[in-house]
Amino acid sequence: MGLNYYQIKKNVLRARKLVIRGTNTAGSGHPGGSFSMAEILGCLFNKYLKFDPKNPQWEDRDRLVLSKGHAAPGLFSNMAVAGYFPESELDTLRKFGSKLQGHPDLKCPGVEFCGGSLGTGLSYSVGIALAGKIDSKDYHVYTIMGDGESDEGQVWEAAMTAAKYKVDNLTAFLDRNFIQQDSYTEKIMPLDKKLESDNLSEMWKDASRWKTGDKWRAFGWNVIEIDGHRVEQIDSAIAKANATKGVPTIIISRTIKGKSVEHMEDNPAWHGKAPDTDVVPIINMELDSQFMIAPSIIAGDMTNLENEVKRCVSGRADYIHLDVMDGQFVPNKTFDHTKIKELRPLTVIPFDSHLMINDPVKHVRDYIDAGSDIITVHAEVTDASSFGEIHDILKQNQVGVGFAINPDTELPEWFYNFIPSLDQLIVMSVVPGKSGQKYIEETHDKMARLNVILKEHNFSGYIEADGGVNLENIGSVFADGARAFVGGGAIIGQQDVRDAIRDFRNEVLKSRRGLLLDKANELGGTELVKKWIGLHVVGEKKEEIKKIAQERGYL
């Protein structure tokens, strides 16, 4: 079964921008540690809890328990996603009578836990998995706790007890995003090392600080620690931690409070705030414009794939785009399945194979066996039956769906009706088959033409580039509509993979700056865009901003 990556990204955004809409209406709430456990409630609501939001109570159903009950909207957000109840109801939130309250609260079907007095959380789930284990039942029982009340020393009994009784079906997360409610973790009640500026960048760049797990595995659990906001290390963390027996197991999640909205990020005010009504739209724009950046092996030493998957983990790729050309669709021949499946053991990162080949639908389920996280096929070589085919098989196997089209193609009119399910649209900027070419022009009015057709179908997965995209014309690319970028030369192709990555995003997110101060300056005037400035606080991001705005002549 696939990781089903791209429906995890879509729910994790649907819940998010619930966030926004449930604190901005309650004006009050806590969106900064719903958003650092965004990812975490993602991957287990959409691939590893068993529920039924029919009949809540189920008595084989997995336990979720938020310990940081605080962060309420993250969870009632995912709870709403999954069916419990209509996402209108978030408008009810923290209001007298409503079962979604600022703390979660078992008058709401689906919670399993009254998450009030911080601590608590872990010595109620050890209690529920042991109770489990006595019964001979086969739930698992998943606990999100905070860092800040790593404080408590009930944190700490608990961790003894687990251990003690061998509770190795409960699976702790702890989200480590460095803030609590007055300041950062590490001023108050240092789990790592003692933060001594409002840098936290020196705790996320010197690994040497990370303390945290050594204390988790000195109290006997098996100790997993992952980057939070990167689905596929969550998806590999929470099934090793499902497979290890006899030990409790913890999943340091490293994270960023706010997560997705920059002025959040990082922010030790937006532990529990709410966002005003004149900046919601912006918001809910920002999230709507998260990136992604996949460098294409093929443009690296074809000899050497291997190496270049490992440059790609080095240098933190969101996934790895791997073209597959059979020399009769397209002139040039690269590998096929065998190739990808020696590949796959390498890391965990998302592969997304372009699948330049003839007749995809004989050949799909090889690309699945061998670990393809995303499958995209041609509009050139298929129809309304065989894509139908190859659309059913990847969904039902988690494995995102993506349609490309060559740079003379439009999109045919018998696609459209599955364009609301569909996860990857690739727009080919280049002739595939060739190396070395320009960007094509005529794809941004292209891409234009698409974005129309796409909001009027209910797409919502992402719009991927791909061919001739580099520093110079990637942030017009973005303004464009495209969200994913694959970079050959201009990554692959780089001496430091890092660098080139960094680069490029880099040259997204002044693109998407430029286009939040355009709906600033739309929606209110002057006075809007220095308001939107003033949030950016952490960092040199309001200064950055501040001139983005000038260049634009918005002061």
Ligand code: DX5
The other form holds:
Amino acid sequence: MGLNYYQIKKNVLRARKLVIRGTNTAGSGHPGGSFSMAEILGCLFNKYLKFDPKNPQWEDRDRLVLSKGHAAPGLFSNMAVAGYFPESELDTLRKFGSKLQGHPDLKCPGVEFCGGSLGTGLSYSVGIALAGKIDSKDYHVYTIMGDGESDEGQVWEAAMTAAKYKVDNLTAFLDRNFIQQDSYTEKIMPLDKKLESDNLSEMWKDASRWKTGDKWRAFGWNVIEIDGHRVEQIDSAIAKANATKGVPTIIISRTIKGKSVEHMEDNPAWHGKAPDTDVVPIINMELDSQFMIAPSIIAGDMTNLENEVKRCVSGRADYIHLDVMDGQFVPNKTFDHTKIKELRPLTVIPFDSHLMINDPVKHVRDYIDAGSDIITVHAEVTDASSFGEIHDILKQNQVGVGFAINPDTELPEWFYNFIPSLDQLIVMSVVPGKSGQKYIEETHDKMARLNVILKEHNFSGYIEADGGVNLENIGSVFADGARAFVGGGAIIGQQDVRDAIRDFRNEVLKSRRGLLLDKANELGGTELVKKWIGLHVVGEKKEEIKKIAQERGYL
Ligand code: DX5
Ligand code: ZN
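Having seen the form predicted alone, could you now give me the structure of the form predicted together with the ligand?
Entire complex below, previous chain first.
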């Protein structure tokens, strides 16, 4: 069964937008801590939690305890997406009589615990986990705590108790975003090894100094440390935790407070403040434009693809783009599902399998079994019936559905019905067959035409730009609407993959910042442009964005 990566990402985005909607409407609330745990909740609600929104008290349900109760908007938005109540309910957040209060309240069906007085959720979780064992129930208890919250003594009493009673049906998450209330945890009560630098907002980037895990190990817990915004890492950690017997597990999740909205990220000011109405459309546009970088390994040493995958992992790629060529659909032959199966154990990073093969419907199951997270087949070798079959098999196996068109292929009309459930559209910007080619400039106009069709047919997936993407053109390809970027020659072909991916990200970031300034200017002229820039107070962002605004003539 696949990771269901695309469905999780889609629902995480919906939930983040509901947090913005709810806190803005309420005029108060906690977006920062809701966003740092957004992917954790997304994985739980969309893959692991056993629950029935129609029967919230179902006795065999898994229990989710939000110990850091102030992040209630994050919980409520996921509950809305999961079907406990309509999304419009978030407009009643913190209103008298609403079931969605500032902190979780048992008046809201599906809420397990009145979090808010920090430090108490783990004790409660140990209790219900023990009860489950005594009653021979097989439900699992998941608890999310804040890192600042773990300053509370009761957390450690509960930690000792859980270890003593071997409460292995309990998995805790530590939302390690390094910020509590109005400053950085390491300034208030350090949980990690002393930091040399003062720039604490960079703390989370160097896990080598991490010692939080040692505290939990000393209390007898199984500890897993992950990047708390990587869906694939959260997924694999939960699976490992659920398989670990005789000891409770804590998943220490390195996160960013305010993640996905640049001006909120790493900024203590957004612990408990609501966004203003005039910037909400710009924030939503920023949330809609998260992007992924996908190195294409065939641009590397074809005799040592294992090493090419390792270079992608150390380079922190979002996906790994696997170009399968059969020597018939394209003259070149690269590898098939057997190689993908060999590469799979090397990493949990999603495998983005691009099948440049004839008769894909005959082979698609092999690529599912090999461990692909998304499989893309070509328009030139499918029709409504064969693609329909491929679509259904992929959906049944929770693998992402991709469709690719060559430079001289328009989106076939028979395909329009599939657009609403498509996860990825690869728009080839080279003639398929090898890496290292030049980007075909006509692709820009083609993307404009495609965006009209995709919008008309409720496309909610990602456009992946594939072929000849580099530092010079990636900004304009992003502006065209691409949100996933394949890099063969421009990434794998480079000496240092990590630097190349970082440069790709920075170029996309620059382009995105420009588009957000365009939106600010469209909505509110220079005044809103200045307000938007002024929100970016952490690090160098304000100066960088101001420069882009000047280049665009807004200042
Ligand atoms: C071409 C492949 C592309 C190619 C990308 O048929 O589908 O993924 O490997 O490599 P660059 O980025 O070098 O064009
Ligand atoms: Zn490709």
